[in-house]
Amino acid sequence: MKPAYKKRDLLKNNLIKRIILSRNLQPFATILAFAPFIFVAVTGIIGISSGAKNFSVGFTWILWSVLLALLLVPFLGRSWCFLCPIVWPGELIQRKLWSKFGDSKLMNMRWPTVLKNVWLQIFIFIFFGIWMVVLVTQPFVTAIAVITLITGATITFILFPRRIFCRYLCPPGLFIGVYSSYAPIEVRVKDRGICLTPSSQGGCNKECYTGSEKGYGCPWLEFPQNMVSNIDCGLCTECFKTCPRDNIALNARPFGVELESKEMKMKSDEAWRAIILLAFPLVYTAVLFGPWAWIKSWGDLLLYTNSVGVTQHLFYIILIIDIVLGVLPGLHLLASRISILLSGTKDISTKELFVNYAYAYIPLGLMLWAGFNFSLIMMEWSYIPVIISDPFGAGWNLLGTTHLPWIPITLPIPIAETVFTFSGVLLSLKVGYNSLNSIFSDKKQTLRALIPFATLTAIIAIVYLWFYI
C-alpha cells in the first residue's frame, strides 16, 4: 500500500537511534529543565514583587512560552513533554526511582470513564487563561501555579498508573497537543504487520504497551500500532527500547499532513479544542497589546483599586468565557449550518461538519500563538538580561546589565504579524478544503461549502491583525 505521505525514519542514522535508546536521556533532559523551574518557584516567592525584575515572571512568561509557541511545538511537536519537569517527581515516586521496569504503577486506581477526554484539560486551562493578567505581572502567583501543577502532577502520579496527568489535566498540554499534530516529526510503527503476528510467528507480546526488561509500557496509554497522529503521543522513547523487533520509527514529516490523513480521526472534544485555543491569541492579544487598558486593569483579580472592584473582575471573567466558549464556537456553528445550505446536501449533519472542520483551525491557531508570543519577546526581550542579572530584584548585578532600560523593538511586529495571520489562513484554508473534498460529493459542493469558513476564517485574521496594523 503506498504511504499516504513521505517519511524518512531519523533512527536509521545510528547516532541518534543510540541517544534515542539511551535510558539516561530522558532523566538527564529532565533534571535541566526542573532546575530552572525550582528556581521559578523560589524567586516568586521570596524575591521582589515586581514581574519585570523577577526571574520567576521573566522565565516563565518570555523565554519558556515563547520557545514553546516558536520551536519546540512547531518543529517538535511534543518534545517538551519528553523532558517536562512538571511530572518529574511524581513518575520518579511512580516508578520507585526507577528501579523496576513494566508498567509504571503505584495506587493504580482506575481514571473515571467519563473523564477519558479533554474537556476537564480544557476548562483547567481556561481557569489559568483567566488567571493571565496576574500570571504575567505578579512573580508570587506564577510561583503558586508551578507549585500546584507539580503537587497536582505528583499526587497524580501517585493514584492513577502512568501519565493520566499529562493526557487528561495538564493545562499546557492542551496547547502542545493539539498543535503537535502539525508539526514535521511523529513516532509510528514501521510495519503495523508485525505488531499483530504472534511473538511464536516472528511478531511481539505488546511490550510497547506492557513494558519489558528494557523499559516501562507506554506512559501515555497509547497502543503504537494503532497511532494515526501525534496529539496523545508524548514522544518518551520507551516504546523504542521496548519493541522487540525494532518496528518503531521516528519519522521526519511534511508540515500539517496528519491533519489531511484519512486516518485521522475526528473527535467532538478535540474539535473544541482546536477553536478554544484559537480564540485565546485574540483573547491575550486584546489584553496585553490592545488599546483598552481597562481591560487589562479589570483583569487583575489580585490587585483591587478605588476604580476596579468585584463586578469589573467578574465582568472581565465573564467577557473571556463568552468570547472562549460561547462566540468563537458559535460563529463556527453558523457557518457549518450555512455551510451545509450553501452545498445543497441533506446527507451532512451541521455536527458532523462542525467537529471535521474545527480541525482546519490548527494551522491558523498554531500561527496566532506564535505571533503572539513573537510580538511579546520583541516588546520584553530587554528584561532578560535584566533577571539574568539579578533574578531575586534584590540589587545584584552579577552580568552587569541589571540596569539595562526597557528598549522594545517595534519595527518588524507588524511584518511578522501580516506573515503569520496569512500564513494561518491560507494553511488553514488549505487543510479546511481537503477535509470537505472528503465529505462533499464533487468540488462545487465542496467550494460552496467552504465559503461561510473561509469568511469566519479571513473575519478572524483581520480582528487579530487590527491589534498590530
The other form holds:
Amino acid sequence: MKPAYKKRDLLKNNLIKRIILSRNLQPFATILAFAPFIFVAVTGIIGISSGAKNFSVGFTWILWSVLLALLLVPFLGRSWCFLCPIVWPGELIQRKLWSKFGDSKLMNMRWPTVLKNVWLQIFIFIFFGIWMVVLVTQPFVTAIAVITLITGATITFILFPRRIFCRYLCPPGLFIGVYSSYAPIEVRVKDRGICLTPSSQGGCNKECYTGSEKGYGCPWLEFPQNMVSNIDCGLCTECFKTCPRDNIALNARPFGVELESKEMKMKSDEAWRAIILLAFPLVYTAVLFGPWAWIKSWGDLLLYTNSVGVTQHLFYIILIIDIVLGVLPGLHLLASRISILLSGTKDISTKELFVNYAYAYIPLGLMLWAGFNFSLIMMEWSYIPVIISDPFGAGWNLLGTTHLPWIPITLPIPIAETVFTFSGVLLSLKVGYNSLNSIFSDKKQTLRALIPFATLTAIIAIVYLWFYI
Amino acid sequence: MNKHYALLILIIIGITVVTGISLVEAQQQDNYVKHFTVKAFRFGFDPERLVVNQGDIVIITIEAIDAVHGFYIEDYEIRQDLITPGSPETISFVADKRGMFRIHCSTICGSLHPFMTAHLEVQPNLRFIGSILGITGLIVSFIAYAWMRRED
Ligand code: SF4
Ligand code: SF4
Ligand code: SF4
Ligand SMILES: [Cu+2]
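Which structure goes with the form predicted together with the partner chain, now that we have seen the form predicted alone?
Below: every chain and molecule of the assembly, starting with the one above.
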C-alpha cells in the first residue's frame, strides 16, 4: 500500500536505534525529570509564598510549560510522556511489584465502559484551567497540584492495568495528546501486511499488544497494527522491543499530515477536546494578559479581598465554563450549521460536520498556545536565574543571580504573535479544506462549506491578537 | 473562474480595504498633550486602557494605592520602579510608536504581580487594523488559490 504521506524511519540509523531502544534510556530520563518535580513539591510547600520568588512556580509555569508548548509537543509530540515523572512511581509498582502477584483482581480492575472516552479528562482539565490564576501564582497550590497528579496516577496504576491514567485522566496529557497529532514524528507499523500474516505462516502473536519477555505490551492500550494517529501513543518504545518481526518504525514526517489523512477516525469527544483546547489560550490570554483587574481578582479563588466575595468567584467560574463549553463550541456549531446550508448537502449532518471540522482547529490552537507561552517566556525569563539561585526564596545566592532585576524582552512579542496567529489560520484552513474536501465531492461545494469556518477562524485570531498588538 | 465568485472576492476585498481606511481615518486626530492619573493597585491599573494619538505628548502620574508598585510600558521601554503609596511618580514621553503596548507592574507586589497589566493604545493602531486586513486577505487568497488550483 502506498503511504499517504512522505515518511522516513529514523531507526534506520543504528546509533539512534541503539540509544532509543536501550532499556536504560527511559528510567534515566524519568529520574532526571522526577527530581525537579519533587523539588517543586518541596519548595512549593516550605518555600516563600510569593510565586515570583519561588522555584515551584517559576519552574513549572515558566520553564516546563513553555518547554512543552514551544518545543517538545510541536516538534516531538508525546516525547514528554516518554520521560514523564508523574507516572513513574505507579508504573514502577505495576511492573516490579504487581507483576509478581500475577493477575489478582484488585490490581486488574476494569475501567468502566462509560468512561472509555476523554470526557472525564476534559472536565479535569477544565477544573485545573479554572484554577489557573491561583495555580500559576501560588507555589503552595502548584505543589498540591503536582502531588495530586502523582498520587492520582499512582492509585490508578495500582488498581488498573497499563496506563489508564494517561488515557482517561491526565490533564497535561490532554494538551500533549491532541497537539502531538501535529508533530513531525510518529510510531507506526512499517508494513501492515506483516501484522496481518497468520502466526501459522510465520506471523507474530501480537506481542506488541500482549507483551513478551522482551518488553511490555503497549501500556497505552494501543494496537500498533491499527494505529493511524499519535494522539494516544505515548512513544514509550515498548512495541519496538516486543515486535518479533521488527515491524515498527519511528518515522519523521511533515507537520500535520495525520490530520489531513483520510484514515484518521473522527470521534466526538476528541472533537470537543480540540475545541476546548482552542478556547483556553484565548481565556488565559484575556484573564492573565488582559487589562481587566476585576477578572483576575474574581478568578483568584484563594485571595479574598474586601471587594471580592463568593458570588464573584462563582460568576468567574460560570464565565470561564461558559466560554469554553458554551460560546466557542456554540459558534462552531453555528458555523457547521451555516456550512451545511451553504453547501446544500444532504449527505452529512451538522453534528458530523461539527466533529469533522473540529480537528482543523488543532494547528490554530497549537499556534495560540505557542504564542501565549512565547509572550510568557519573553516577559518572565529573568525569574529563572533568580529562582535557581534562591529556590526557596530564603535569601540564598547560589549562583549570584538572586538579585537580578526583572528584564523583559518585549520587542519580538508583537511580531511573533502575528506570525503565530497568521500561520495558525493558514495551517488550520489547509487541514479544514482537506477534511471538507474528503466529505464533498465537488470543489465549489467544499469552498462554500469552508466559508463559515474560515470566518470563525478569523474572528478567533483577531480577538487573540487584540491582546498583543 | 466563475464570474460571480471573482466579483464576490472583489467585493470582500473592497469592503475590508474601505473599512480599514475609515478605521485609520477615524483614529487620526490632532496632537495634544494628554495627561493621565493612573492608580496602581493589586493587581491592576485604573484606568485600565490609556488611549492616545500618535504624536501626542503623554504625561502619566502614577499613584500606588495599596503597596509598592512599578510601571513599565512594553516597547517604549519606559520604566519607573518602586512607586510607594503616598509619593506619586510622573513620567512623560512622546507617543511616537503606533500600536497597543502592554503596561506591566515592574516591582514585585504580590501573587498576581506578573499579570498586573494595562493597555496603552497609540492610535491609529495600524498593526491591529493591518492584521485584520491581513487575516481577511489570507483567507480570501486561500480560497481563491484553492479555487483556481487544478486538481490532479
Ligand atoms: S499522559 Fe500525563 S501522566 Fe501520562 S505520561 Fe503523559 S503527561 Fe505523564
Ligand atoms: S507484533 Fe509486530 S508484526 Fe505483530 S501485530 Fe504487532 S507490530 Fe505487527
Ligand atoms: S507500545 Fe508502541 S504504540 Fe504503544 S505507546 Fe508505546 S510506542 Fe506507542
Ligand atoms: Cu504591582
